[in-house]
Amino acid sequence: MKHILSAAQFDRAELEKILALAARMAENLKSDGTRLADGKILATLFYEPSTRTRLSFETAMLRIGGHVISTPDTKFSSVQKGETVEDTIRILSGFADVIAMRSSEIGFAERAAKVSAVPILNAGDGAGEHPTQSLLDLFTISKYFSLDKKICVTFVGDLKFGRTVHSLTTVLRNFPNVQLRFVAPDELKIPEKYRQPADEIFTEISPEILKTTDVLYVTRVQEERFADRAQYERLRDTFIFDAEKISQLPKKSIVLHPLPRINEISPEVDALPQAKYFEQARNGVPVRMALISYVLNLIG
């Protein structure tokens, strides 16, 4: 049994078997998908918010002829009675072959799957991690970019906490070609445990580091994280990619975003040829395709 529970979990050699399993997922759903899951259930487990996760994986069960059951809403469950999680996450087990889960509180993953009969899959955990996300972001990366070349991906915004941030740092470190740099100010910087001594390390985007960028990663200052409001209305629009400031990317460079967005980037970049994060999102299918399979041994 396998659990998806971080980033770090991951070697080379397994992220690249990862990638190519999503990029055969891929060509599947192009004739509708395969039935590789059936007679399998998805748990979908979600104490937090969330559109595009759950629903990815929802439709990834779906596409390889699976069946999915699902939470969206913990209000209307056990938890409002104060269940724990290990509690469902037994019972939980029970019912389906792998579950899929969120919640606010770092570490919640992991307690889950020291109890599971099945497999986990973190699904972000409050400020810690989204190690599916890291694996959607580096397969849409790596369509555009070959991993084994010098290639500089700039982060940009709240990179504390950040778990997509967290968990795509930590995965593209497999890839010693990959240039990492952290664009945000003194109160939302990248924490110490994802940083290392070669990354350049900014408070501020100038059109220096705009033309050096061959991934600008673009992240929201999460509102919900922050216990002081006033920090985060200052905050919260530090950085804002209009047209003008995307033009002095490298035309070969790509714009990515874990969504949802605010107002960091403009409505008006949509339509350029660097703004990739719609096709990133929508690669959530295919990757979650391939974890769901990786996870249940459905594919040799």
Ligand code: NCD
Contents of the next structure:
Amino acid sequence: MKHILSAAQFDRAELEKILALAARMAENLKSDGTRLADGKILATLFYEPSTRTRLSFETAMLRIGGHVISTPDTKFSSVQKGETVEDTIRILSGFADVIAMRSSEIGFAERAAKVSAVPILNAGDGAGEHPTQSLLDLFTISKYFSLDKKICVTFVGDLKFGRTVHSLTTVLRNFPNVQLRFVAPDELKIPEKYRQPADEIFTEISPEILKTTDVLYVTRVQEERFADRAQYERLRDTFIFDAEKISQLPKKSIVLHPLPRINEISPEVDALPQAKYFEQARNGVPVRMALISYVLNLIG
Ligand code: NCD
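Mind sharing the form predicted together with N-carbamoyl-L-aspartate (NCD)? What's above is the form predicted alone.
Time for the whole complex; same chain goes first.
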């Protein structure tokens, strides 16, 4: 059985297969989707807030002809009564053919996968990973740059708690020409386990960094992960990208953000040609259509 639990599970061949499948799904979307998943059911189980991820999973399932059942909030589920994740999954995997889930606990999806009779899709496990987001990020990057050419991806913001960064750096390791660069204050720096010796590390943004960046990946300071509120308040606006800063990037560069953004990208940037974060979010649908089809073995 195929689960999607961590970005580390993919090798280059599998990533390329998923990207190709996502491109096919994007084509299908132009004519309303496909009926590949006719009769299948996706359950979405989200124990943390979400707009894009849950709704794009659900849209993806509907666009491949399947159905959706959902418990968008633990307030309405038996977790509130003290049910364990394992029991919830045992039950749900008797109802649905695939389960997409999110929780604030690192490793939650692995726990679920151990007892599940159906594929588990990790839609974010606390400050751990967000592997399906990393695939839509990779898909978006691949629309603008060949992953075989030398490109520089600069990650900025909360690299410590930002799970999308953890997963995207991991998938990018499969492409040796991609240079990774991390910009964060010490309190938010990238964890050792996601670092490699050739990476470039900075604590502040400079004109030189901007000038030599192909993909600027901006993240939100993850308020919900801070034990110390004052520390969050101090760090939340460390980086703010306005039109002036973005204009220092190369013309052909792109700006990504997993969203939601708070203050880190000013709204005036949205109109600039480099701003691709809304397109990135839209790519969540074909990529998740591909992922659901992949784990359900609906295509050869
Ligand atoms: C991200 C997440 O939940 O980790 N959002 C998303 O799924 N697109 C990023 C974030 O919340 O900052």
